[in-house]
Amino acid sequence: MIEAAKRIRRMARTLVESPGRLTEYYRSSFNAYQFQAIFAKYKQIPPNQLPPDGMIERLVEYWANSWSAKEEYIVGLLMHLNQTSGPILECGSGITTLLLGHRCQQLGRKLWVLEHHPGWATRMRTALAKHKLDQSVHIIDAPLVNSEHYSWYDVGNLPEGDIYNMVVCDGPPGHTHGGRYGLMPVLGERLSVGCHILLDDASRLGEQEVLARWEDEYGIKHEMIGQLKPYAVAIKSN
């Protein structure tokens, strides 16, 4: 009772001294509660089925990150997950890490995630542990390393030997030197023939330049998918 009274007094003091902070606290708590409830329903869906219309959109809304992938891209990831096998590589982490991670756990697959931002990596590890996905999903601390023509993740902590049949390419940030080009020169030999590379933000000029370079230098063709925020599906042919 004493502790409860102290919490009430602290909240009342916060409301008087900084009402914006309290509003943000309740907004954050509400979003977390809603996300948890909808994600619990998502977990009940068999891995060979797509979520019902609107579920992904609501999860993105309550994840409440303006940089999040959108519904079209996430549904595309789930579809291609069922068309591939083996471990998956993700460049950059976020809501896709949780949604794909759960599917990987259902299917007995591993998801390896390159993340350059230490604070965000910590947040994602906390979220994965909260949702009991930390045995199937592994966040790799991977600072960006500069080279002459591009910057890309340091992959020194990525386990050796894995060959990837699917890549989720939603990082590094678009302003990075060379954009997302570095995937192929750094990790191209570890992508299987027929590997599905799903590149988000594909209508942006930087991503268009990356796709053109991949085609010119590595023979990788692509298809643009989606209406609201198109993404590209590129298939490694050799």
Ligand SMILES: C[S@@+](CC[C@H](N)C(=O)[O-])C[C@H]1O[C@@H](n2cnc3c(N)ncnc32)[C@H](O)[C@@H]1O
Second form
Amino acid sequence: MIEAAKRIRRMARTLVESPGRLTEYYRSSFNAYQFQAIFAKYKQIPPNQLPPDGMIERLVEYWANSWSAKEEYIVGLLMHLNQTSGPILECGSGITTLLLGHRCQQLGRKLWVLEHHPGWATRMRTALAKHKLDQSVHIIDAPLVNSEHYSWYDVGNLPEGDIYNMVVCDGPPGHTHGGRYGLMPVLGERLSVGCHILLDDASRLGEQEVLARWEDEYGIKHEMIGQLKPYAVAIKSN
Ligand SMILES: C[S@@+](CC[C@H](N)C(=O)[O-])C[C@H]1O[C@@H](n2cnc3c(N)ncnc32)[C@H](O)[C@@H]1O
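Given the form predicted alone, state the structure of the form predicted in complex with this ligand.
Let us now look at the entire complex, which starts with that chain.
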């Protein structure tokens, strides 16, 4: 009772002194509540079924991060998950990590996620623990390292030995030197023949350049998918 009274007094003071902060607090609490409720329903869907239309869109809405992937790409990830096997590599973390991570957990597969931003890595680890996904999904601290032609994740903390049959390539951020090109020179040998690489934001100029360089230098062909924010599916052929 005393705690509740103190809380109300604190809220009243915040409302008087800084009304914007209170609005923000309620907006983010509301979003978190909605996300949790819809995610609980998502978790009930068997791993060989796609979520009903609009469910992912609502999860993205309540995750409320303007950098998030959109429904088309996330549905693509779920479809390709069922066409591949073994551990999965993700470059850059966010809502995709949670939604794909839950499917990986259902299927007994591991998701290894490179994340360059220490604060974002902490936030994602907290979210994974909250949703009890931290046994199947691992956020790897991977600062960006500059080389002459590109910057890319330092993969020193990524456990050795795994070969990946699927890569979620939605990082590093688009403004990074060389964009997402570094995947192939740094980790190409750890991608299986036939590996499915799903590159988000693929109609941006930087990603088009990356796709052209992968094709020229590594013979990787791709297909563009989606209408609203197209992504590329590239298959490693040798
Ligand atoms: C495009 S985001 C990855 C998004 C993830 N696949 C998703 O759908 O949520 C790539 C990287 O941007 C960074 N990032 C995510 N949200 C951000 C934000 N709101 N502002 C700045 N950087 C952000 C993180 O380091 C993340 O790994």
